[in-house]
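What follows is a single chain, given as C-alpha cells, in the form predicted alone.
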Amino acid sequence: MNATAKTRIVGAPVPRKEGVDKLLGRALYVDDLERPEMWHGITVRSSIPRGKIRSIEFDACIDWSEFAVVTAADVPGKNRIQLIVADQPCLAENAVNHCDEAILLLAHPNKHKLREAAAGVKIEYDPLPALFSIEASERGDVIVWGEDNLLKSFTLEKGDVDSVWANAEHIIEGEYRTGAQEHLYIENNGMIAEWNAERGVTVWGSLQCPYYVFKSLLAVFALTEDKVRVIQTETGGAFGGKEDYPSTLACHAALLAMKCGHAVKMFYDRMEDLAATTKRHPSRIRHRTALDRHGKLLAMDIELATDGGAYSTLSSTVLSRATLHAPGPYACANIRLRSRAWATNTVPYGAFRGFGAPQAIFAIERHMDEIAAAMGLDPAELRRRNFLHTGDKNTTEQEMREPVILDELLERALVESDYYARRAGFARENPTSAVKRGMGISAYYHGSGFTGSGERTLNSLAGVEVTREGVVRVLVSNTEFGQGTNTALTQIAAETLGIHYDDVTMAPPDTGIVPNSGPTVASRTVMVVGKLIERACLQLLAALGEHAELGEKFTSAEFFAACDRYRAARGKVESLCRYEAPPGVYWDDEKYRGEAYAAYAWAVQIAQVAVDMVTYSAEVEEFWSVQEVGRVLHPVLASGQIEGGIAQGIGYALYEKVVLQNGRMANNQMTNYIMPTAEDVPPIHVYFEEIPFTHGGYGAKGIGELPHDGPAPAILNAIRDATGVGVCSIPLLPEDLFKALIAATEFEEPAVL
C-alpha cells in the first residue's frame, strides 16, 4: 500500500458507485431491457401439492402453432437444477411435489396472449397424500423424499450432557417456533435468454450468484464452459432470494429461447414471485438447559428442526449454520445438539438473510429470558454471567482468538438505551393502563463467510486490471443488489493502490469477463473477497515497482504511467489472487469440529415496545443496536445495513406471516402479506465498536446478515417484559398475542426444577 495513504477512502462516506445512475434513472433492470425480435415466456404450474401427472391437454380453440411449448422432454442435458443436491427438476416430468411446481413453459411474441394460453393448458393428475408440517414429516405419515423424509441431519456434542441433570440446581425447558418469511425484494425475478447453436446460451438477469446460474445452465444444456455466459443486470434487492431461484428461471428462459429461436424474456409478477419462489425455513427448536444456583450454564440439550419444503435446495447449509448458532454466544461445558431438516410438500425453502441463524438465535435468546424469569434474574445479568470471552472455546471447540467484547457491547447498549431507568419507569406506570411498555435484549454472534471448509472448497479467485484508458477495474463475480458491494470493493482497491476513488470501477458482473470469486452470500464479500482485492492490489504494486520503476510515494498520474510502461514491456496489466485460509483455521467435516468461521461479528440489541391491551397489537417504539463488525469501511452504508436488517427483523417478528392452504401460499399479494412500512419502523440507534480483523479486507468482517438475527427475540423479550407473558413463536400477530394473554390467565409460570 502507498505509505502516504492511510485512510483516505476506507472509512469515509464516499459516493455510491451506482448511486448517480439509479438516482437519474439510467440504471437498467432486466425488465427495462429488450433484445431484437424478443419473445416473452410464461410458466404453467402445478395446482396440487403432490401427485402423478396423468395427461397434458391443449385447448383446441387456441392456435398453438404461434407458441413455443417446452416440457421436460425438451431438456437436452440433465433435468436437474445444480445446487448442493441436484434433486430438483428443471421441469416436472412425471410427478409434482409442491403447488406451483413448473411443468410446462410457453413463449409468444405478444406477452398479452400468454395468460390466456396458459389457462388453456389442462393438466390431469393422480393426487397423492402430502405433508405440510415438520411433525407430519417426522412421523413419516407418508414418505415424500428419500427413505424417511430427512433432507439433512447434524449431531454436535461437547462434554457429557447426561451427567449434569441429576446435580443441577435448575432445569428449564422451552419450545420455540419461527414461521416462513418472504424476501419481498423490490424487483421481482426476471431473466432474458438467447440461444445460438454455435455460441451456446447467454442470459441476463436479476441475480446474486452468476456462477451458480452458470453451473445449472451447463448441466441442463449439456454444454462446455465456453458455451455459457451469465450477465447480472441491475438487481433491485435479493436478501438471499436470488441466490438459488435464478438458476431455475435462467434455464426456463433459455429452453424457450432454444425452442423458438428468439431471445426470450421471463419476468414474474408479484403474485407469481410470492407463490413460486423460495422463502425462509420455518423452524421448531426445543431447549433443555441446566444451571447452577448462580445462573451459570451447566448443560444445553437442543433439538432443532426445520421445514425444508419439497426439495433440498440449500437446506443442508441453512441447517448447518442454524446448528452452529443455536447455543448462542455463551460458554457452556456440556452441549448436545441434534438438528434435522425435513421434507414437506411446499415450495422449497431456501436462502434468506441470516441463513438459519435468525431461527436459532430467536430460540436461544427467548430461552435466556425465560430462564431469567424462572430464576428471578435480570436478563442482562444472566447473559453477562455466561458470555464467551477471548480464549474461551465454543461448541465446536473453536478457540475465540480474536477479541470478544460482548460485555462492552452489552454495557454500551444498556447505557445508550437508558435500559434500567426506562424499565423502572414502565414498572411504575398505571397497571390498568391500556398500553403496557417493556424493554427486551438479544445478544448474539454471526459467523462471517462460508461455514467450515466452504471457503477452501470455493477457492475463490479475484483481482484487478488496469485498462488502456487509465481505469482500474475490480474483477469479481460478486454482485451489487443494494448492499454496497461496488462501493466497498472499489474503496479497498483505491485505498490500497493509493489512487483516486474515481479512478476505480467494477468490471461488469459477466462470467465471460470476471473470475469466479464465489457467491454474494454468507456475509463474505467485504471480508473474504475484499481481502483478495487488497492482496491483488499489493501484488500489482510490487510488480509495478519491480518492472516499471514505481517508487514508494506516487500520484495517480504516476501510477497509471507506470502501468503504461508495464503494459508496453509485459502486456496485460492484471493481478489475480486465490483465497488463502487464515493460519490456524481448520474445519473437520467428518467430526463437525474446529474453526467453523474465520471470524465472528457480534451484537447486542435492545427493543422498546408498546403493547395495546385493547387491540392486542405490539409496536416497536425505539431500537438500539451495538455491534462489532471489524473495520467499518463506509459508515453510511454500514449503518444502512444495520437499519435495514432491523426493519426486516421487525417484520419477521410482528407482521410477516406466510399462510398456506393445501401447501400453497394463499396470501401471495402485498395487500394481504403484511410487511412493516416506514410508519412501523421506529427510531433506530446504531453504534459500532471497531476491532479490525487482520484477515478481512482492510480489517472488515461480515455485516450484511448480522442485524437481522437479533430483532425478533429482542422484541418478544420486550413484550414479555411489558405483559409478563412469554410468547415463544413468531410472527406474533394481534390474534396470537390475544390467545397467549388469555391462556396466561389460566397458566402458572413454569416451575424451576
Given for the second form:
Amino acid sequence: MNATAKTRIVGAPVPRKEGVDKLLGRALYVDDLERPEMWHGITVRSSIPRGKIRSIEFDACIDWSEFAVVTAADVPGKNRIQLIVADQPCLAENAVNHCDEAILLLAHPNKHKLREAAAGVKIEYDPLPALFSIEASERGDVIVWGEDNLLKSFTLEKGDVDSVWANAEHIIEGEYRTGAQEHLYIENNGMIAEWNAERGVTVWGSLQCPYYVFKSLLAVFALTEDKVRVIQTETGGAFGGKEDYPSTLACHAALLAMKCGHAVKMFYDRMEDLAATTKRHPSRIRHRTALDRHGKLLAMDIELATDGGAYSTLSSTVLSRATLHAPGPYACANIRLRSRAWATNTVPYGAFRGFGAPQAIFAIERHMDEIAAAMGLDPAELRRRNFLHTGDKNTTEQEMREPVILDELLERALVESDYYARRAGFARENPTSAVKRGMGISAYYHGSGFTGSGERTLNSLAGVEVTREGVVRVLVSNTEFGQGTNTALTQIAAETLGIHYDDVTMAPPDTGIVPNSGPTVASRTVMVVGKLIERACLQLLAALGEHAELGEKFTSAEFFAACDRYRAARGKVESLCRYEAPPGVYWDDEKYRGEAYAAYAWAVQIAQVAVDMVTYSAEVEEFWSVQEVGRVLHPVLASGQIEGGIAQGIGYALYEKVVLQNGRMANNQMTNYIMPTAEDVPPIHVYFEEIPFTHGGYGAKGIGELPHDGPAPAILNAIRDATGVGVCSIPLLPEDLFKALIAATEFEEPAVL
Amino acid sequence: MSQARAALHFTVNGEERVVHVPPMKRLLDVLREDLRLTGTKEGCGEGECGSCSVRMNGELVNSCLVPALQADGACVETVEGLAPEGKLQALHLAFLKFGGAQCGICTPGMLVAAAHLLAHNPRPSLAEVREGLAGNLCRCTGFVRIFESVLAAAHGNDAAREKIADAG
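How about the form predicted together with the partner chain, since we already have the form predicted alone?
Below is the whole assembly, all chains and molecules, this chain first.
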C-alpha cells in the first residue's frame, strides 16, 4: 500500500475501539476482577536505604498460621527480575539497596487484615552508607553497585572537538538539571496470579509488556514457556511506568499464589505505588559549545549524567536515548558526548514517556536560549541557522534521508503564536507590571522505535486471523493503555483488508493467544507493528485470492465467505509477518555509528508564560505545538496524545517535584505531589504537518513520546524572556523560582515589589 | 478490629438497596465490593483525584471519603446510572466523538462530575467546565478533549469548537 494513497478508515475519526466499555464503566481493570477463593497480598518493604538484614521477627500477637508468608527462600528459580542486566532481586535476600525494597510478602483471605500484619513483621538491619546523588555516586568513596557505581556509559566522538576551541568566536557553557518525575497513572499497579502444579503460573494485570512479565516469570519460577501465561487487563494509564515494574509485581503475586494455593490479588494503594515504583531519571547535563560569529555551531562537548537508582533496570537504554537526543536537532561537525548512568540508593528509576529525551532536550534547548542571549541573537534565528536539513548527517553519521522540515515547523509555530508581536507587546508591558510575560521556543526530534539494532533484535511477529464467527482479530502483544493501540491497529487492518472497521477486533492481550510483537514502548507500535499488520493483511488477501477465489473487488460478506472457503480447504485463516529492517540500514553497537532510529518525528513548541512577581508562580497561558509525525492515522487520538503529553510536560516543568528524604519519597501522596488539573492546563493549539514515512504503518512515525519532550525548555525559555533570568533546573515551583530570581537580583531592589 | 455490621438502606441508580456492612466502610468499597458496581474507581483514596466521584443526594462527592453510615437513606448515582440499560446518552456520545476518554480510569468519575455540572448549569462556559471538573484528575488527555466533549454535549458540536477556539 502506498503510504500516501487515499484511505477510507485510516485518517478518519472512527470511535475508539474499547471506548463504549470505558464510558459505561464496564471496562474491567485488574481491581475490578475477582477469582474464586481469591486471597489478597501485601508487601513488607525495607525502611532503610542500604544495609544488611540482621533479623526478621513476627509479632506474637498475630496468628500467622492464617497467612501465607513468602521470602526470597521461597523462590523456586532465579531470584532475579529479567530485564537487560539481571541484577534486581525479586525479593531482597540478605541486604537491601533502597527504601521500600520488597523483602517479604504476606497473603490472607481478608484484605483488611493485611496492613496490621505487615506492621507486625519486625526487620532489624545493620545499616551501610548510602548514596543519594549523582555527585555522591561519582566520588566513588562508597561503592553501592558493581566496581565503580557506574551502571552504563557511552562515549561518542564526531569530528575533532578539541581542534575548535582555540579559534572559536564564542564559547558558551551551561549546566542543566532535571528532577525525578512520577508517572501518576490514575490506576495504581495491580496484579492477580494463580499457580497450579500442572498448568504453571497465570497472571492478569495492569501492564504494558506481556512478554517482559513472561520472561521474568519463566526465570523466577524455573518454568517452561507452556507453563506461563500473562494477560493484560484494561490498563488505566502507564506512560512507561508499567514497562518494567509489573514483572516484579507479577512474580510477587505468583509466589504468594504458589504458597497459599489460591489466586492472589495485589493492588497497591497510591502511597505504596508512589514510594515503591519507578520514576523518571534525574539528570545533570553540561554543555560546552563553540560558535562562529554568525552563531553557527562549531563544536558541542556534552557531559550527561543520570541517577539510575539502586539497580540497573532500564538505565542503560534510557541513557542511550538521552545521549542520542542530547545535541538537539542541529547540524554540527564536531560533537563529543560522554554520558554515564550512576547507581544510588533510591528506588530504581525507569521508563517514562520520552525515555531520557526530555532530560536531554531540556538541556540543549535551554542552552540554545542562553547562547542566543549571550550573542544577542533572536532565539528563533539561532535555531534556524543551525537546524538539520534533509541530507545532513547527525551525531551518529546517520544521513537524514527522509525530509526534514524544521524551518517550516518553526515558521508555522511563529506565525500561529504571533510570536514576535506578542514578545514585543510583553517587552513594553513588563517593566511596569507585577505580572511579567514571555514567549519561549523548543525545537527537537524524537527517534521512533527501538534504538539502533533494537528492532532487529526484537524480531517482532504480528498478524491477523479470521475467526469462524466472521471477525478479523489483530494478533499482537502490544497493549492499549489509553494511547489508542486498539483503534489504530484495527484501523490499519480494516483499511488494508478492505472491510468495515466494525469487522475487526483485537485478540485478547494474552501470551497464550498472541505472538510476541515486542513491547509497547518507544513510540513503536503504530510505526513498526502497524506496518507488520499492514503487511500481514496484504499477505492474507494474496492467499485468499490464490486459494479462495477472492476477487479484486469485494464486500465484507464476500471477504468472510472467501475466508470460510479457505478454512474449509486449508485450515485456520491466519497471516503473520516478522519484522524486516528498512533497506540500507546499518548500526554499529560498539561505535554508536549509523542509523540510530529508523525515523524521527519533529516538533517546534512555543509557550506563553506569565510570572507573578508577587507570588513567584509561573503559569503557562497558552501553548502551540507544531509537529511532523508522518501520517496521522486518527486526528482525534493524535491530538489527544499531543495535548496529554504537553500537560505532563507542563507538570514536569512547573508542578511535579519528587521530594526524597534519606532516599525515600517523602511526598508520596496526590495531596503533595501535584500534577496539572483542569484549571491549570492552558489552551493548547496543535498542528500537524504530514510527511508519510514509507516504512511505517500507513506512513506513520512515532507520536506518543514526542509532545512530552519540549514543554519544559519552552516554558523555562519563556520565563527567561519574561524575567531576564535563565533558570537551568526543573521542576521550578514558586519557591524555586523565588530563589532563582532573588539570587539573580542579589543586592538589588526587586524591580516591582 | 471490630467487624460489627449495620444495615445500610439506600437508593443506588434509582434502585432501593440494603447491605450489611461495617458502618465506617467507605461508600466506594460498598459500591464496588457489596454491590459489584465496579465502574466507580479508586485512584488515590484521599479525595484528590476524583476517580471515585458519585452523586449523593444531588451533591458531587468522593466516595472514598464517605463512610457507609453517612449514605444511609441517601440517593446515590454512579457512572452505571448515567446510562440506563446501557444506552449511551449525549454526554457519552460526545466523549466518544471528541476523544474524552483515553485510558478510561478517570472516565467514570469525570462523567459523573460532568453530568453533575450539566444538571446545575446546562450551558456552561469553558471556564465553568474547567471549574466543574477541577476535582477530577486525568493524566492522559491534558483535559482538552474532555472540555470539548462536555461543551459539545451542552451546546452541540460546532459551538463547542468555537468556545475552545475563542478561549485560545
